[in-house]
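Only one chain is included here, represented as C-alpha cells and corresponding to the form predicted alone.
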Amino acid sequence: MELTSLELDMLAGKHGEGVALAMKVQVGTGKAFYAKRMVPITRTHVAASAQEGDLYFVTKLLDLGARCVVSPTTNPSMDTGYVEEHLGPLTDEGRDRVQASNDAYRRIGATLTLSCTPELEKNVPAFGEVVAFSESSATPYVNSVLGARSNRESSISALCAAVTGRVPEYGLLLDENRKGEVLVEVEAKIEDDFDWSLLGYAYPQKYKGAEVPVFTGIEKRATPEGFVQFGAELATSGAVAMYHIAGITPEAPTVEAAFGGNAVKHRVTITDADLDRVREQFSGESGPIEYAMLGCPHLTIRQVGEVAALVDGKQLAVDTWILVSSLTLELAERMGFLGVIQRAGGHVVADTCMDIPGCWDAYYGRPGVTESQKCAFYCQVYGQRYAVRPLAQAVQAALAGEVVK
C-alpha cells in the first residue's frame, strides 16, 4: 500500500498519537482489502449510538489528542430529559453513558445531528463524491440514489476517516466494483413506500450474496422515504451496500449500463408471493398492543404530516412514539403537526432511536406496532414483539389499541 508523505507522517505520530491510531486503523483496513492507496474524503457520518464500544473508542482517540478534520454527522443518541419525563428515570449507567457519548463526539468535532437519515438533510453528498458513511440505511442511499461513493463503514472506521480525512481506496470507491452482478427481475407490484420496504427485505432472503444487484421491472420511482426504507431493509436482511434500478438510479440508465460489461452471475425473481412471505413473517399476532414505535429510520416531515392527519381530533389508545430528526421536529411544530399529535396523546421526539440501550426498557417484553421491519428485527434482542404494518395501518392500530390480521 503506497502512502503519501503526509499519510506516513500521520502514521508515524508526527500529527499526534490520536491521528496515528486512526491512521493505523485505516491502513490495516486497506491492507485487508488490498487497497493500493488512500484517497481524501469530503464527508463522513458516524453511526454511533451511545453503545459502550462506541464510547470507548471515541474517548480513546480524544485522550490521545485526536480531533476531526472532516466533521461527521452522527446517528441518534437520546433526549434524556424528554424520555425520562414520559417514561420514568433511566438508570444512572444509561444516563451517564448517553451524556458521555454526546460530550465526547462534541469535543472531537462531530456535528451532533443525532439522526439516522443524514442523506436527506444536513449531509447530502453529490454524485461521485467520496465519503465515509456508517449508517446501514444511509450507505445504500448515498451509493445508489445519489451516486456518491462509500464503503460499508463501521462507526469506528468512519470516525477514523473523520480524524484523518482519508479512507483506503477499495470496494465501492472503485468503478469496477460498482457495476451490477446479479439480475433481479421484479414481477411484484411495487406501489408505495411499504412495498419498497418489503422488496428490500425479500431480496436477501432469496440471495444472500453481497454482489451489486440490478433491479428490473420497476417503472415508478420511489419516494425519498421509499428509497430510505428499501436500503434499510436490504442492509438489515442482507449485506447490500449498493444497488441499481434500471432506468431510475443514476448509474443505471439501462440494464446494460448498470452491468457495465459484466456477465450476469445470478438471476433472482421477486414475486408478490415473496413480498407476502415477508409481510407474514412480521405480521405478528392479532390482539392488543401496548405501544407504537414509528420512525426507523427517522420519519420525514411528509410522514409526520400523514400521522397528524390520521390522528387529528382523535385519541391514541396506546403510547405512540414518532422518532424524527431535530429539523423535522422543528418543522412539525411550525406546521402545526406537533400540536395535533400531542393533543391526540402522541409523542414526537428527536435525536433518539428504538435501539438506544436503556431508552425503552419500559416496553421490553411487551407487544407493540411499528412500520419498520428493521425495528422489529433489531428489537427482538430486547424481547420486544412488534407487529409490522404500513405507516397508516400502524397509526390506526395505535388508535384502536390492537392489531388485526
Contents of the next structure:
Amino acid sequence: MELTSLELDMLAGKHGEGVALAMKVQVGTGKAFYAKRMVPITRTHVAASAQEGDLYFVTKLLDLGARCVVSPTTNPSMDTGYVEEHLGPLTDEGRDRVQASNDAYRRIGATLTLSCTPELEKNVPAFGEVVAFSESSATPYVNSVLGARSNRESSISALCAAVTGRVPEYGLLLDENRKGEVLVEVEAKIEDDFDWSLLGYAYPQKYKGAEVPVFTGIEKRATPEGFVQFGAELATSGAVAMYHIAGITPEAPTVEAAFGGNAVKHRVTITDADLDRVREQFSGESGPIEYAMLGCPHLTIRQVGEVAALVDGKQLAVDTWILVSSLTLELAERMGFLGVIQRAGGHVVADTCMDIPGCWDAYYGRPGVTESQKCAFYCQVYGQRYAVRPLAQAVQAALAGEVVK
Amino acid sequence: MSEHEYACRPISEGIGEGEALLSTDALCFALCEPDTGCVIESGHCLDGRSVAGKVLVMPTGKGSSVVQADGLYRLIMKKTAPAAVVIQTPEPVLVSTIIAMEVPLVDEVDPAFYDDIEDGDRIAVDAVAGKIVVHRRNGPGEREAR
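Cool, the form predicted alone is there; where's the form predicted together with the partner chain?
Once more the chain from above appears, this time first in line as the rest of the complex follows.
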C-alpha cells in the first residue's frame, strides 16, 4: 500500500498516538484487501451505540488525543431520562455507559444525531460520493439506492475514518467491484415493506457469498422504508453491502449494466416459499406478549402516522415502544401523531436503540413483538423472545396483548 | 505427535495457540454467550460449542457493524475470546474489529492446511511471521481408528 508522506507521518505518530492508532486499523484493513492507497472522505456515520466494545474503542482513541476531522453522525444510544420515567430505573451500569458514550462521542467531535437512519435525513450522500458509513442497514442503502460509495465499515473503522479523514481504497470504492456477479431471480411477490425485509433475510440464506447480487423480476420500487428494511436484513442474515435491482437502482438501468460485462457467477431463485420460510422462522410462539418494540431501524414519520391511525381512540394492552429519530419525534408532535399514540398508552422515543445492554433488562427473557427480524435476531442474546410481524400486525398484537399465528 | 507447518498472511499481528475449532459458517461474535464463549445462533454449525481459547477457523465474518466489535470485546473481557482466528475471505467489519481488539488474524493459508486440519488439532498461529503450526495428537492411522 502506497501512503503519502502525510499518511506515513500519521501512522508514525507525528500527529498524535490517537491518529496513529486509527491509521493502524485502516492501513491493516487496507492491506488485507490489497488497497493501493488511501482516499479522502466527505461524510462518515459511526456507532455511539453505548455498547461496551464501542465505548472501549472511542475512549481509547480519545485518551490518545484523537479528534474527528470529518464530524460523523451517530447511531442511537438511549434517551435514559424518558425510559427511566416510563419503564423504570435502568441499571447503574447501563445508565453510566450511555452517558459515557454520549460524552465520549461529543468530545471526539461527533454530531450526536443518535439515529440509525442517517441515509434518510441529516447525512445523505450524493451519487459517487466516497463515504465511510457504519450501521449495516445504512451501508447498503447509500451504495445501492443512492449510488454513493462506502465499504461495509465497522463502528471502529468508520470512527477511524472520521479521525483520519480518509479510507483505504478497496472493495466498493472501485468501479469494478460494484458490478453484479450473482443473478437473483425473484419469483416471489414483493408488494409491501415487510416483503422487502423477508426478501432481504432470505437471499443470504440461499447464497452466502459476498459478491454483489442483481435482483431481477421486481417491478415496483420499494418505499424508502422498504429499502431501509431490505438492507437491514441483508446485513443481518449475511454481509451484503451493495445490491442492484434491475430497472430500479441507479447503477442498474438494465441487467446488463448491473453486471457490467461480468459473467453470471451464480444464480439464485427466490420464491414465495423462501419468504414463507423466513416468516415462519421468526413467527415466534402465538400467545400473550408483554411488550412491543418497533423501529429497528428507526421508524419514519410515515410509519409513525400509520401506527397512530391504528391506535387512534384505542388502548394498547402492553408497553409499546416506537423508536425514531429526533426529527421524526418533532414531526410526530407537529402532526398530532404523538398525542394520539400517547393517549393510547404508547411511547414514541427518540435517540434510542433496543440493543443497549443494561437498559431493557425488564424485557430480557420475556415474549414481545417487533416488526424487525434484525431486532429479533440480535436480541436473542438477551433471551428476548420476539414474534416478528408486519408493522400493522405488530401494532394489532400490541393492542390485543397477544400474537396470533 | 506430528507437526506440520503452513504459510499464511498475517492481518492482525500476534501469536495465538489453541485447539482448532472448524466452522463452515461465518460467525458473528455477538451471537456467542460471553460467560462461556458458546455460540447461540440456532442453525449455526457451531451452535452450542465454545470459541473460548480456540483457534477459530471459519470462512469469513458476518453481522452488523457494531455488534461484531461489541461481541468480541465482551468475550475478551470474560476471557472467552478465541486465541486466534483463521479466515478464508477477509470481511471489512471483522478485519477492522479484530485489528482494533488485537486478536491474531490470518488468511491466505496454504490450501493444504484445509485438507489436513481436523477439529480439535492443536494449532499455533504466528500472525507475525505468517505461519501456522499444527500439532497432531494422533497419526493418520490412529485417527481412523478413533
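Residue numbers count along the first chain shown, from 1. A quick note: this is a predicted structure, and the numbers were derived from the prediction, not measured. Under this definition, the rigid core comprises the largest set of C-alpha atoms superposing within 1.5 Å between the forms.
Taking the rigid core as the superposition reference, indicate whether the CA of Gly13 shifts 2 angstroms or more between the two forms.
-> Shift of 2 Å or more: yes.
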